[in-house]
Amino acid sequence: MKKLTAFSALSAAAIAIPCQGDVAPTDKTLSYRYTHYQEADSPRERTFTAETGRYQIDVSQFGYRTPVGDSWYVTSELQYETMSGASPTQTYKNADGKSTLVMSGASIEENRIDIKVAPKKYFSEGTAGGLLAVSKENDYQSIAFGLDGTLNILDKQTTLVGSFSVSNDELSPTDADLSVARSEADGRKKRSFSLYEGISQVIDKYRTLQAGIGFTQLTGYLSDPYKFEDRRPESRDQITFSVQYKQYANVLDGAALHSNYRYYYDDWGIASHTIDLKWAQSLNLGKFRVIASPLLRYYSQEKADFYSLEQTPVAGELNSSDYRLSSYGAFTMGFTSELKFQQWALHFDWQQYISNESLALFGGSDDETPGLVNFSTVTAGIDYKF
């Protein structure tokens, strides 16, 4: 089934201040990316059942984008996933008071792949641009659609961003005779409408600052049918306000300082803190250009209203032990790099992240949650432009 990946690709930092004239590409770039992501065990003293190895992953991005007449570039992508492992199933109290993760018996084998494509106008006040993504995998399918754009106003100083998405996804649970969840899930939808609006404000050519407040809904079928007793609300609306702040600096050959923060809510009770911070440092080296670019996340989380970890929780009622719908704190730390030379750019990039139910900021919990994730990955890639 579809999962919130912990893990996104990051993209190499500019360096410089963009300019505000939206002028379109014109090099035709072929790129592939491999992503291979590790989930640390989960704790044998605090885990029921045998199984202890979770979930690593293996992504294989191949991208092509290539201008389209005078103002028009597109971009597209083919993405492949594998996946083996055990997840958890539920986490509850014991006779002793202590949280225990129950984890699924036998590893998971499944497989993704995604086809993207997004192209994009240019004009010489701002850019459109459009989406459709195409998700299939052996137990879940999604289909999304996506409108974006940006407008220029006041001599160029100041963008106004905007976008729209709307997916459908359909389940169809691996062996759905095992369990009642996975029997009621098979043929369920899910949908999701999304909105998001900002502005963008150059204050000197060293200095922009972006604001924007964003709106989810999902209906549909929202509980997780792998796990037991999950039953969820059939609706979640999702708030996010974020500020970005870039600052050029003049270190070595260029350098950038990136920070982020996103306040989020949701009508299922949870509230969440991310700062993220990056430093884009450029070294020309030669005929080289190295792009090299350290970032350290911070993130909080308090619990959803209907999380519990009752082991026999009352029929009907809404209950989750998902992990991810507990109180928990998080770092993630790491770097990203680009080596340029002429047409060809290497990419290698690295992420540690480590959660703790110690880590959160407010709504902290005394229950252990065995349940969260502490994982790596390792991005390698190549570009090349012709």
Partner chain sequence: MNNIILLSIITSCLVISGCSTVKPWQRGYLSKDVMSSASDPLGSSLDNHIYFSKEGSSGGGQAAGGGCGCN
Contents of the next structure:
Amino acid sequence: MKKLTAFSALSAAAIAIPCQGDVAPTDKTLSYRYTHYQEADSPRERTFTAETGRYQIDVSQFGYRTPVGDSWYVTSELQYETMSGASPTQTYKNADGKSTLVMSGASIEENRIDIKVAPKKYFSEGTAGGLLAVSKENDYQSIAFGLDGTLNILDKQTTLVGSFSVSNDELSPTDADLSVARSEADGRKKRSFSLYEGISQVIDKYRTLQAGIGFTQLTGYLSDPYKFEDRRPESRDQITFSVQYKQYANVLDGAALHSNYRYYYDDWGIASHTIDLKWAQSLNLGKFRVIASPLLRYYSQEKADFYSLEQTPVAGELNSSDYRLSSYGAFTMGFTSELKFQQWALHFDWQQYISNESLALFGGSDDETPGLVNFSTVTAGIDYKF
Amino acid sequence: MNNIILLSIITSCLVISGCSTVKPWQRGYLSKDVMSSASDPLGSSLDNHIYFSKEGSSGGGQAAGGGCGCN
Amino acid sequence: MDFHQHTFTAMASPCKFLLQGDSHHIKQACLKAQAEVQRIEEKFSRYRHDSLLQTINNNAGIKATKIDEETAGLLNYAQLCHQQSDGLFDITSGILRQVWDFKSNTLPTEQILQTLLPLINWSSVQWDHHSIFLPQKKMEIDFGGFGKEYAADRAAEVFQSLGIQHGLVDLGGDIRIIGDKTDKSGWDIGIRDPQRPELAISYVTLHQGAMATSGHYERFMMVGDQRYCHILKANTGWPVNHWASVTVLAPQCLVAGSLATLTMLAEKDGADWLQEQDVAFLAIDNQGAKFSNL
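Please supply the coordinates for the form predicted in complex with the partner chain, as a counterpart to the form predicted alone shown previously.
In what comes next, the whole complex appears, and the chain from above leads the way.
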């Protein structure tokens, strides 16, 4: 073994001197992202009407992050979406036992605007932050408020993480007189209350682990007024357990493996597993630095108790044929990439999502779910630091 | 509820058990940008929004954002 | 591409940033990097009564002082230097400055040196990454042995983080390259001739990394024919007396500077020690003989 020289010992100690304690970032950053989200057409042979085109969404995001005073840092975001296309209104099993998908008729065009502001204060022992978010569509509006904090304990080996948020949404379906469901939903509220508690642990020089428990309670009008025969409970309790493991790897100019697992269940009978993996690879290319990150995600859920494909279910009983409440599995693959040059960073991301009842890990059935969506997203963006 | 208790036990074991002490000045690698979970807040905000509107379950992140009437 | 030069005075030395690139952006970056140098100077100044360093020293023999991670990291670094030099490098030795006045041309008496030596004892300092306690009154620490080199590294990192890729930081002769020249021809850096410090005895071309020099010409006095320089051995309280200057090239300025100082302190044994380190160096002894692998 090579003798540890003073040079190598001192170099290692010098590299490791941290600049300062827990301090707020000092850079201002302006960001823009454009994303095109495109859903694949629904399968013609399972679609009742000739309309098979589904959603496409153009998303513009503007971000601004800035320090305020010595210890505050404010993150803000404005997101503007233009959606067009059709969505499933019902899925039912026909006389032959085949699933039939009914799509909303005419292609609709809608906008959504979403504004978030999140100030954070940095202390020597942790951080305390807040969040205010407002989202507005012509048929839905939402306002959310949150508080979050971190506390470093045990020589900063361990960080306790907690957050709390509430939201208050109001529905105002378009053409409310078109259906009983829409007129009943008009003016109804949906409220949520969320808690998250987590603990983050430094394992060694290269690895960290975070585990957390989340609880969310939704109350109010939780059905979908645009779907047929959609009657859901007026409350929903959701619990999540999540674990995040990160490991640094000395590969080329530095890399890191990010892995997450989440278990979810709620009192509608839905349980799900999510696992995602990302490899973030840094590369120095002369004047440029690139961070390229391939990613893979697998998701599987079991259906809600009241999910059914009855064309005319018993009136007044809970029922939904929403594909999002069925048993299915889904894969995402994609990558994110960032090219850094001086104060600029260019982003290019791509993702492909495919979901199918046959990909379900548990609780699969022979029923087809033609409403399940396949989509892709392509993002281009730019950041400017000053 | 058993799950909650189990998870609490696992996490407290993590804290107590001998995770080798990593002094603050030995955290150079942990603070590299490739290790950051929050390096692209706009990207993760949109990902969360999409999965929130297209899947039957959501949550597990630290701060819930605004809802939407997406379908 | 044009060169931009930004000069200022900090840490009692002439400081210079030499850069290539978009001039408007460079000006802003220079101010940020200068602010970083000044931040370090203020935090670890011996002369400002409100600096963290002064607070630590004022609390000597009384109570522990809370420190942050940066300070702890520097203390850890100082501890390694202490170990690697078998105690010759000791950040508690700054107290010797009280009796070594290089403007006076008079030597301190052995008797007065003996009264100070018990106060030089890094091993007795109680510290961890939250706090430090100097166990005896009048004990003091200072980062004069590497503060400037550390600041050069930090300033270069500020430039790098702002996307500046071509330039160098020069804090009183301690050089850290931010990045090669745009034409990749390297930066030509002169090494002072210890006999005539205004002249260069040699040049090196640096594309990256850092260079630092420790020399007997920086602060000294002549008493009789004998030169007494400012690099003092912690075990005796007397100046080193073998090398005229030692220049070391290393990726970090902090490390280059410490290797140079530790070589000065090791005196004759420094030659072998430096050769073991696998770094480029130029050492010149008091007789003017060059010892180098450049």
